[in-house]
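Below sits a lone chain in structure tokens, taken as the form predicted on its own.
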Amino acid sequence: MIEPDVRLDVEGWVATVALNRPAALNALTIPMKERLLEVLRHLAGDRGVRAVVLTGAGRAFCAGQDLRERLEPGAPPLGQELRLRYNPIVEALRALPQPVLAAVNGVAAGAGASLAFACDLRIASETASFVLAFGRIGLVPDSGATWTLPRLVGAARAAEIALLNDPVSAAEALRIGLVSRVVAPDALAVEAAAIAARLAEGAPAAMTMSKRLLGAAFDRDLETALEAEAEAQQAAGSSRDHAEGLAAFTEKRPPAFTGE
């Protein structure tokens, strides 16, 4: 039986989407990204997830564009190649309701480096590191890096990173805020593991929510957050979920948070 390229793996709450070329480094091709696509908007209407993990297979988290395809004949234009498939990858990974958790194995290259740029949150193994490499070969960061990465480590570090094309090793990553945490390699998976356990058993509204809020810091003033965060909270003390954590809180237990 042949292994898909992406792997769904869902164990209760948590799914794990896996990129699954190892020997390749997980390089992105076409019917890679579609697969991709095809996962993340499937888990966007899963009520039953409400975390999810993205890492790599193998040695790599992903090298990025699989180079040797833009070689052959009748490859797409590249504009139009992240119109078609590595835009839309980006925007629902941002639109997903549910916390989406990088577990950064490996190197994370070009394409690969965005893709973990635009997760909710970063860990990293010890051997893991961040390249965007785009000016290497000519081209300019794409995949949302220039968004993403100015929000996560401020302009003067991105352009650093985007311009030097110099790799950021997991240690740097951790100093200047790329990443949350590092561990060993061994360790990875189970911290991913116990992370995404943990936003699992948040009320799920609230942390859509919560997400959302976080996503837009940048693009609103104070006035409109604090009007956002209070039209947020209007609907999160509405729920079910939140007359549910005052009852867990009042009698000492832990909540069972159902996403009404």
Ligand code: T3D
Given for the second form:
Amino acid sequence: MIEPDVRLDVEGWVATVALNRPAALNALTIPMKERLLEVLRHLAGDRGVRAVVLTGAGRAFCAGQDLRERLEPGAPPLGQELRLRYNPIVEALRALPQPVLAAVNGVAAGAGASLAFACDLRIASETASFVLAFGRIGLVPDSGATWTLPRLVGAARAAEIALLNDPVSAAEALRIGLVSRVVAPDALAVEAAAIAARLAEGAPAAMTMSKRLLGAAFDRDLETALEAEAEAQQAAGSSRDHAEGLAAFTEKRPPAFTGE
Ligand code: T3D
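Given the form predicted on its own, corresponding form predicted together with the named molecule:
Okay, now the whole complex, with that chain kicking things off.
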């Protein structure tokens, strides 16, 4: 059986999407990007999935664009490739209603780093690293990195990472807030599954609204953010899940949220 270059495994409420070309450090080809976009669009409509983990097979998370494919005759112009495939992938990732956790198992380079930056949460293996790499081959950071990275680590650090192109180790990524946890390599999958399971236990609609509010935080003034919270809270407060949360509190039991 041929292994798909993007694997989708669903267990309970958690979907794991694994980039799966380990021999090329999961570098992204056109078919792989098309499959990734298809998987993300599928997950967006799957109400049985409440949390998503994005990871890589083998020793890397993702080495970005497959540079061998780029050297092939007839490779599409870069701007076109971004508009046609990379940008829709990043938009689909950001638009997912479920929280998305990047479990960064190894090097995340170029657009591979951008994919990790686009997720809601990031945890890393001690062996992981982030390298923008674009500048090393005379390109600019893309796939949203110029937008996500300053929001994650601030303008000064983002400029260093993007313009010097030095690898950021997992320990440094933790120190500067690029990831929220670093664990031993053989503990990463278990840690990711545990975090994803906790995310999946949350009330789905409140989870979606929370991630949208956080995602919009740097583009709003306080007044707009307060009003957006009020609107979201009105909706969350009218849900059955809120009633269930209150009932569970008074009955001293864990809530069983249904997404209603
Ligand atoms: O469409 C467009 O082009 C526009 C969009 C651009 C988005 C981008 O992502 S541009 C940036 C592309 N990525 C890179 O420039 C990173 C290139 N790779 C590296 O710098 C290094 O491989 C790493 C730092 C990621 C890892 O280094 P290391 O020493 O751990 O591994 P390695 O030996 O370099 O690589 C192992 C294998 O993976 C090797 O294959 P081989 O020789 O054993 O057959 C290597 O060629 C392959 N590989 C790694 N990265 C890529 C790749 N093959 C194709 N494309 C890659 N990006």
